Structures are given as structure tokens and as C-alpha cells.
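So this first bit is one chain, no partners, the form predicted on its own, shown in C-alpha cells.
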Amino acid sequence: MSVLVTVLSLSALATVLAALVVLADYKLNNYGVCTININDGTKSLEVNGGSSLLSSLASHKVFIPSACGGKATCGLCKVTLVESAGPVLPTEEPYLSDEEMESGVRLACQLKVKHDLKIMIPEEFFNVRQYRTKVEEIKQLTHDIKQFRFKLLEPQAIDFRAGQYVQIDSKPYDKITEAVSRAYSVSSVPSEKNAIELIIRLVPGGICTTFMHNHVSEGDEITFAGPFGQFYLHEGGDELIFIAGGSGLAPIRSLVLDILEKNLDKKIKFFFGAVRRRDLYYVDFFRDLEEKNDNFTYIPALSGATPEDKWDGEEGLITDVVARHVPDSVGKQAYLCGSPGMINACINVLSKIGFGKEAIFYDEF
């Protein structure tokens, strides 16, 4: 007992110094203004030094991708350094590799700006916009699964690419005292500029889709910042092997949509992967879209189904299933959204029969 007690209370001292540490820094350092330097010139900001690169950057309306709202989980918001701005943290180790590292590459949200900066970023982050939106229409699709739709209010279009994502700014509610901004990807056409829609799941513990499922009603003005992502349609593969489970069915269904509304000749399977039939969503939709299209092919599948459900579909993991349904790698490309579980298991099969790395294709959030 006393040995628990004194782990508690070193954990509990540990806390509270590394507290004190931030508190001090912030009180007594005083980095004042500082320049930050965009691409040799392109764009030069002067910010108050001692925030984050990834927020500073934000405050001046430059939005680099950031699926975790910049709490080193998700290893998106890179950029590079033309200085050196000391060494890589532990926070950023995990997600830079050797090249990335000697070549300068750092995480915008654990990058301190203390002094003046010189960064490069693609050029394509000069094109995010900030939007400020009407939520049209929220439907339930799942007992955890909801549809919100946005109606674009300043800006009233937005262009963006089929596959990509925008990120929701969330507002303090009940304990959250802070607003915090997490990547959904759009499932709706392209074509359509004046709207989106997210399909966006209940994540326990989640203080995003917390606040979208319980704190945002019909009527309520949403911000988000867009588009940011590679996953998008690429060049090459007669053959679109699309496979997605829980709420990775929303980029999919926007390349599918954008697929048959610009009459592509492709050919696409998707495979959508479910535990129980309550799990199931846009069944009908995607069997309407099949009986209309000779070259589309849905391939719903339940893992755990039981007698209740009365599932005579396929069954098994999604992986499973799509082994038995793609003998081959000729003439295809793959696209992944799900759990990271779920895409590495697809990879893992996908590469058993052929399927190499540049015709696999997700993002990694």
C-alpha cells in the first residue's frame, strides 16, 4: 500500500512540475514578435512569439492539416525548416522518418515559434480556406453513426477534390473550456459547391464528435477549415477496389458519386465492412446506385452477425471477404478507409496478391 501511495505521489509531484514549467516559460519568457517566412517570400507573418507554429500559422489564416487538432497523434501537420529551430522533440520522433528529420522536417504542433522562422509548405495549403457554415440538416444513421449537412454561408462555394476532408471546429460545452478542431472526411459530390456533408461516428471520449452528436442542433453556425488530402482519385487502374467500415464509408461514397457523375470508365467494387446489420447504413442507396451502373458492384459484409439479423450477404472480416472477391492486382488500384487496424489488414492482404504500395491508397488519420 505505501509503495502505491508513493508512486501516486510522485506521479501526482511529476504533474505538477512539468505545470509549473509551462506556467514559468509562459510568464517569464518573452519572445515578442516574431517572422515567420512562407515558402522563400511567398507570404511572411509576423505572429507573438510562444504559441505553436500549427496555431500561430492559423491565426493569420494559413491551415496546415492537423487530424488531431495538434496533439501529436496524427503526424500530419508537417512542415519543413530552412533553419534549424533546435532539436526534434520525443513527441515528433514517432512520426518522422531519418530523411524527414536531416532534411528538417517538424510537426507545426509541437514546434515552439521563439524567434524568426524560415518554413516551407506545399503550395496547395495557400488554397485552405476557413468557412463559416449553417448546419442544413442532421440525420441519424446508426445508433452511432450521424449525417450533418452544412450549408456554406462566407464563403458561399467551395472546390474541392472527391476523397478529401475538411476539419470541424468544435466550441466549449459542459467541462470543455477549450475549442478543439478534428478531420471528417466530405461524402458528398464535388459538383455540389454551395453544401457539404460529413458522416461523422460517436467516438467515446471524443471532444469533437461529442460536441457534434450532443451539443449541434439543425439552424446552428459550424467553422471549418478545407480542403486538405491525398486521398483523391489517381491516374492508372481500370479497376477501383473501394473498401471502408464505421463512418470511412464517407469518402467513398463521394468518389463514387463523383465516379458515375462524370461517366468514368471504371470499374469499382466496394467492399463495406459492419459487425451487426444495426451497423449497417446507406444500403439502400448503394443497391440503387448498383442496379443503375454496370460497372458498379456493393459488397456489404457483417462480422458478427447473428440469427436476429437475418444476414444472407457475405460474412466475415472485410479482409476475408475481399480475398475471396479479388484474385488478383492486374489493372487495379485500392482505396482504405477505416481504422488503422482495419487499413493494415487490408494492406497486408492487398499485398498477398500483388497490390504495391503506389496503388494502395488512404489517409493516415
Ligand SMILES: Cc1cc2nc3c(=O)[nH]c(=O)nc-3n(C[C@H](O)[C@H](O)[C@H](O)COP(=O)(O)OP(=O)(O)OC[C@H]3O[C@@H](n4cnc5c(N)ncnc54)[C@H](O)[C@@H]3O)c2cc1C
The other form holds:
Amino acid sequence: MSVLVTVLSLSALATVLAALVVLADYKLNNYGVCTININDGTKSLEVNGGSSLLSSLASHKVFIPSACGGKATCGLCKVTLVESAGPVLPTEEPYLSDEEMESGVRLACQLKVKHDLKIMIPEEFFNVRQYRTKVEEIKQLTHDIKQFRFKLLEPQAIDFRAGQYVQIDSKPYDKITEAVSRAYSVSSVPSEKNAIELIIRLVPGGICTTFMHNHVSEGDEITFAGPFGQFYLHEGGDELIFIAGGSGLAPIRSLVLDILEKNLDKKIKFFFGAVRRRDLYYVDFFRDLEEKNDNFTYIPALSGATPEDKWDGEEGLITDVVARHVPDSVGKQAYLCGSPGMINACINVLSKIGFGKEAIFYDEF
Ligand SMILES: Cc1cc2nc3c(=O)[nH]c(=O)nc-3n(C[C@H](O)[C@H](O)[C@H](O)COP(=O)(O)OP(=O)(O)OC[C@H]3O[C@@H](n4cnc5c(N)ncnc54)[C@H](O)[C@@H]3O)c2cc1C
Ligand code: FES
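With the form predicted on its own already on screen, would you show the form predicted together with this ligand?
Expanding to the full complex; the earlier chain stays at the top.
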């Protein structure tokens, strides 16, 4: 009997303790309504405390670049706090320099809104909009790359600079219960304002790319936010060296088309690196551009061609191909887009040729 009483008393105590923990959690995490003051009062938002600064801003249609969707792996969601909001978290440290930490820069996806905040963000972020679109066309470009064309429904037009990206919102599917947001560079030309095109490579096990490749059909509605990014044409450079691999072709296509359309007085060499013939795409498109434009040279190269590929073009690592075709850096700028490994290797080669840091621009995928 006394054992039964003890067991019942202990379980009652456990229930009370659990209830207290829930109550304490609710009380401690109930931060009430907090005010976010942006750029000295240019905008002032009232948000329910407890969420990340990134999602709190997004819920009021203030969009900060967040290519990784808040996973603390891109380091793009930087904002400056006018007043401190506690110590920098270990997840933020890899992305912040000492000067940034001293001047109050934080990652908006890692910072929870627990009280009123005063922040500064670049003015251009106020131009970022969320777009409702209809998938107009899907084309299979290679075994793992698809091109998507989105007709803009609301707003119906977008202003962006060639080389910039947008952030696509996925939707839950199969066992994936979360909706994520991921960055994709626009591959179409900015003069086309009512539609954009994206080139998306399927990442095995990737949430957004599996959604786009396997769960999106022509006619579906998709939303994205944008435009974001600084991978656009910068001042200077009579000759532009573009180097891309995989889906890194996307922003380069937009840049090349924009430059040719505007008739800018620049020579362009576009190096595209792939392993096998089946990884190449847009070959006829760029060969056609080359034929029609004296200033444009297209150099696709394969690093793992086999006889089956019947390839008589450039062979070798893209870095070696670039080194063969670019003898010096005089009057040149380089724009690189692809995997971090490819970009690092290209920067090494370009530095040896004589390119300074100020003449090399890149977007890592
Ligand atoms: C500025 C910018 C522009 C970009 N432009 C393009 C573009 O034009 N085209 C393009 O194709 N891509 C582009 N990207 C890349 C793109 O944003 C995505 O990172 C990419 O498509 C993968 O997204 P995902 O959601 O499919 O993969 P994620 O779900 O983010 O997964 C990425 C990888 O992590 C693995 N992973 C996921 N979750 C876990 C887990 N819990 N444990 C272990 N591993 C895990 C996955 O298997 C996968 O290998 C761009 C990126 C940036 C930063
Ligand atoms: S959104 Fe990528 S680090 Fe914050």
C-alpha cells in the first residue's frame, strides 16, 4: 500500500514539475510585442517576440539576403545593430570579421527578437519584393539540370541587375514538412521584365531542388523574393573573363546577354567547365552568340572526356584551360561562378596570371 502511495505521489510531483516547466518556458519565452526600428526610423515594425530577426522582418515584407534559408551556412543575412543585443553566438562567428563584431554586425537568422531592436540595413533591401509567379515552362537541360521559366503574376514586373539572384520558396512535400527558401541566380536578361528564368541543378537529398525537380509542374504557382546580390558588372575592365561550372552558368548567361544587348564596348571570353559531354548545355546557344558577335568567345572544356563523347574541343581542368587562353591580366576583370572548390582553384590561377583581388568577382554555389 505504502509503495503505491509513494508511486502516486512521485507521479503527481512529476506532473506538477512538468506543468511548471511548461509555464516557465511560456513565461520566459513570451517576449510580448517588440519594436524593430530600421535605419533611424525609416521603418518601424511591431512584431511578436520569440522569432528570429530574419523571419520577423520577412513577416513584414522586409527581405534580407538569406541564401541558406536561415541555416547559418551562407553568412549573407548580416544586419548592423545600433544597440547591443547580447553576445555573438558561436554559429555566427565564422561569418563575422573582428571589425564587424565590434561594429555590431549580426546574422539576422541567428538573432532572436526578445526586446526592442534598432538596426541598420542597406537601403537597397527596401526594394526587394516578394513575387507570386506561374511556372510557364520547364526544360530538361542535362541529366540533372532543369530550366524554369516563371511568369510574374503579382507584381507583374521586376527590376534586377544581370548576375543577381532571387530566393525561391519551396512547399512541404512527401515527408518534408518544412518550407525552405533557397537562392537561384537569374539566367534571363534584365530587359525582360515580366518573366524570369532560373537554372536549377538537382542536389541529391536537397529539399528545394527535389521540390523543384520532382514536385513542380508547368502551371503551378511559386513565390520568390528578390533581387539580391552584388555579382553584377563592376566598373572597369575592357576584357571580361567569365568562368563557370554546372548551374553557375545561370548568372553568366544573364551577364553576357545584358552586355551584348547594351552593346557595351567589352571583349568577353566565357569558359565553361564540365566533366563529360552530357554535362554541357546551351552549347548551340553560345556558339550562335559567338558567330553573331565578334567580341564574344565561348570556350567549353571537358575534364573527363571519353571516346564515347566524340569531343574535339578543349580538354583538361578549367583552370588549365584558362591559363592557356589568358596570358595576362592587363585591362581585364574575371567573374567566376560555381562550386567553392572550382572558385578557389580559379582564384589561385588568376592570381598567378596577375589578377588582383579587386579584379576578381565571384558567387559560390
Ligand atoms: C548566391 C547563390 C546563388 C545560387 N544560384 C544557384 C543557381 O542558379 N542554380 C542552382 O542550382 N543552385 C544555386 N545556388 C545553390 C542553391 O541556393 C541551393 O543551395 C542548392 O540548390 C541546394 O538546395 P537544396 O534545398 O536542394 O539542398 P539542401 O536541402 O540545402 O541540402 C544541401 C545538401 O545538404 C545535404 N543535407 C541537407 N540536410 C541535411 C542534414 N540534415 N544532414 C546532412 N546533410 C544534409 C543534402 O543532402 C544536400 O547534399 C545558389 C546559391 C547561392 C548562395
Ligand atoms: S540566412 Fe544564411 S546565414 Fe543567415
